[in-house]
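As structure tokens, one chain now follows by itself in the form predicted alone.
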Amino acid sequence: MRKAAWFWLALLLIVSFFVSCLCGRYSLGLADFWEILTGQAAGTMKANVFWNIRVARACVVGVCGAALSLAGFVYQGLFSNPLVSPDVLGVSGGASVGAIACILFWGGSMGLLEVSAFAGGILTVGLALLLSKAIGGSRVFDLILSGIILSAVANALIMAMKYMADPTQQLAVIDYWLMGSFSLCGWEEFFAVAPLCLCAALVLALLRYRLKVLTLGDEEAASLGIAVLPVRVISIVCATVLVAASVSVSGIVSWVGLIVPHLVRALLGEDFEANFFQTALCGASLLMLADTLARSLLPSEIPISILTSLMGALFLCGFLLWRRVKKEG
């Protein structure tokens, strides 16, 4: 079962990448693809579109999909709550505040916007950790409570800055960023986000057994020799880096981190360590397919969160209905 799952997920990833590189308003056929690969189309428009736009964008989307899904998987395990999403500690809200502040006060240049969004997300989670420590009590509950508080503060700041924004120029840019898009992503964004995501994912991969034990509860994990607090903090920081890095180049991408871990568990079972890697593969594939639809369905590109929210809501509804039918049957 698991070997077959690896095969189908790898095949899905390859197909998703291939479709993402060929489909779009500037259509590329199989003959064009062969000419590009063999060098016959070197220096032409289609070669430039393929290598510098489509492949670069697909790589960024794949990395972000894997990062968001993996972060959601880790958060759901850490907090023992299947409804936890990657922005549970306010990382998306903090990143949005940083990005909007950049658009509003510093011109919104792409490089500076990415840095501001990343810094905002990391700072918010740092404040959530400090606030939970100051509150005391249950670490897990207080972390979630701190994230809710800081998310509310971030939302208030977002609304205040949107109120201050120029409605003819800045407000449209802010709203579009909040809906998410990969339209401006290329190799520069890939080389900015990929090393951060790779390092964070590698640390989480090395800690995956400890994370698995943590899902049993803090007392059980401590009795098995796991240093609960350091593992939890390191895991939260790494998952936050995954989300903040992704959001910094794409804006807000909704539902991916919440739904993909559920999809993998529903289809492939509850093996935590195997699901760790399969969640990343599935997230990369599904976000690439969603991005392909976003830039292919209409003449103008659809913000990615419109599609991911719709797909996520439909999946969750279908999953709940399927589970009820299964129980009653």
Given for the second form:
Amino acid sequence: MRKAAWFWLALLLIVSFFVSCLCGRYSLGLADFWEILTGQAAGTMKANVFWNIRVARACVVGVCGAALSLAGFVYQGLFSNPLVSPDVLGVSGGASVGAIACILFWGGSMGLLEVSAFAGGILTVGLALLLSKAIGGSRVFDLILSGIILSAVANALIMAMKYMADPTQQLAVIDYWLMGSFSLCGWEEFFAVAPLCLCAALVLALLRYRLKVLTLGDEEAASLGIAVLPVRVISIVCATVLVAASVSVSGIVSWVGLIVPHLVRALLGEDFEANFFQTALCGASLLMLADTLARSLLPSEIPISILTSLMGALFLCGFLLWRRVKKEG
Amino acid sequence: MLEIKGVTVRRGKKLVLRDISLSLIRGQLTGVLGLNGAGKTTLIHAILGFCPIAGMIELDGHSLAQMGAKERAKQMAYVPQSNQTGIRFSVEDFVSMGVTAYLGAFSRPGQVEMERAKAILSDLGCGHLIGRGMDKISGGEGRMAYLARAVMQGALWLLLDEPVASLDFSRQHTFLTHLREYVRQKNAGCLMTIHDPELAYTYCDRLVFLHRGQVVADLEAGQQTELGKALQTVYGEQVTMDFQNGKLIMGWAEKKFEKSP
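Having seen the form predicted alone, can you show the form predicted in complex with its partner chain?
Time for the whole complex; same chain goes first.
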């Protein structure tokens, strides 16, 4: 089952990428694809669309899908809470505040946008942890509460910045950005996001066994020889880098970080270290498919969070019903 | 030798442990008894470095406070009070985590460690748990998995916090029998908090009684007179005790309540 899972995941990734590159308003068929691949269409419009728009965008979407899913997986493991995600912890909101502030006050250049998004995200996670400790009581519940509080604060700040924004130029940019979209993503965005995400993911991959032991709780992990605080801090920073990098190029893409880890566990079984990589592959594939749908369903492109939120909510509902039926059966 | 010297622990304003001094040697199973809230779990946590202490704890002359998590884990294995719920690893995966302290910074247990984990489970009479999920086994089986993990850790000191509290009668004896065998075979030191004085007397070489954060008695097995006094100091004067075939039999004298006029 496990070996078959890897095969199907790889196939899904390839098919998703392939579909993402061929589908869109500028029609590209299999024959066009062959001509582009063999160089027969070099210098033509279709080759330009394929390489510089479709492939570039698919690469960005794949990286962001993997990044958001992996961040959700790591957060859920670190906080031993299946309901935690970058959205619930407030990381997405905090990263958005940073990014929107950059657009509004500092021109919104790519490098500065990433730094601002990261700073906003890491500040929010830190505040969520401090607030949850200050609240006291149940650890799991208080972390969620803290995330909700900080998300509300982030939303308030975002609304305030929208109020201050120039309605003729900046407001529309901010609004569309908040709904999430990869429409302006190309190779520049890929080379800005991919190295960051790759480094963060690599560090997390190296730490994945320690993350697994940490799911037993701090005291047990420490008794087994894990340096709890450094592993937690590094993991939180890396997961936040993944979220912030994604948010900086696409805006908020909801639900991916929450749903994909659960989907992987439900379909492929619970093996923490295998699930780590499977979550990234699955997240990349699903977001590419969602992005393809967002571009293709209607004449104008739908902001991707509309689709991911709808799909995520429907999936969660269906999963909970299925789980109940399975229990009773 | 594990030396606890003048250890005091505060939680907030409350003094949980007061000036505790104990010297523990290897090859000995030491039971710590006391009422709920006497400080038994806090004593274990203090040794493991889970809480700040005043005083000193030394292992073979080296201060534990100077030891990093890895080094401490190589010396001491911990079995917590209750099984973690929601662990979705396989039992052998869980047991193999005992080698974590010996792994490189980015290493993980491999096939060799897995086979060793399975062998330990078989040696403990738990071969039937191999391949099963930790969330699919009973509480007693989970306790044995924890013991197997402690064995896998290869530490010469075991710290167990009420390891048999939730087990049925036969599993209590099975667990403690395996524990005592391990302590004898490996010449390991073991400190165990336990509620049941009868079990403690049967399996432990030494009994330490904690009452209101202080050591009120520190006895070798066989000191029957002192044991009676310690039991009554901790549990009250209604406690009765007797010995039969070398086993401690505890009782509780009924108190007659006088009707108020």
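Numbering follows the first chain given and starts at 1. Here the rigid core means the biggest group of C-alpha atoms that line up within 1.5 Å when the two forms are laid on top of each other. None of the values given here were measured: they were computed from a predicted structure.
With the core held fixed, the Cα of Leu130 is displaced between these two forms by 2 Å or more.
Superposition of the core reveals a Cα shift of less than 2 Å for Val241 between these two forms. Treated as two rigid parts, the chain shows its smaller part rotated by 17° relative to the larger one between these two forms, based on C-alpha superpositions.
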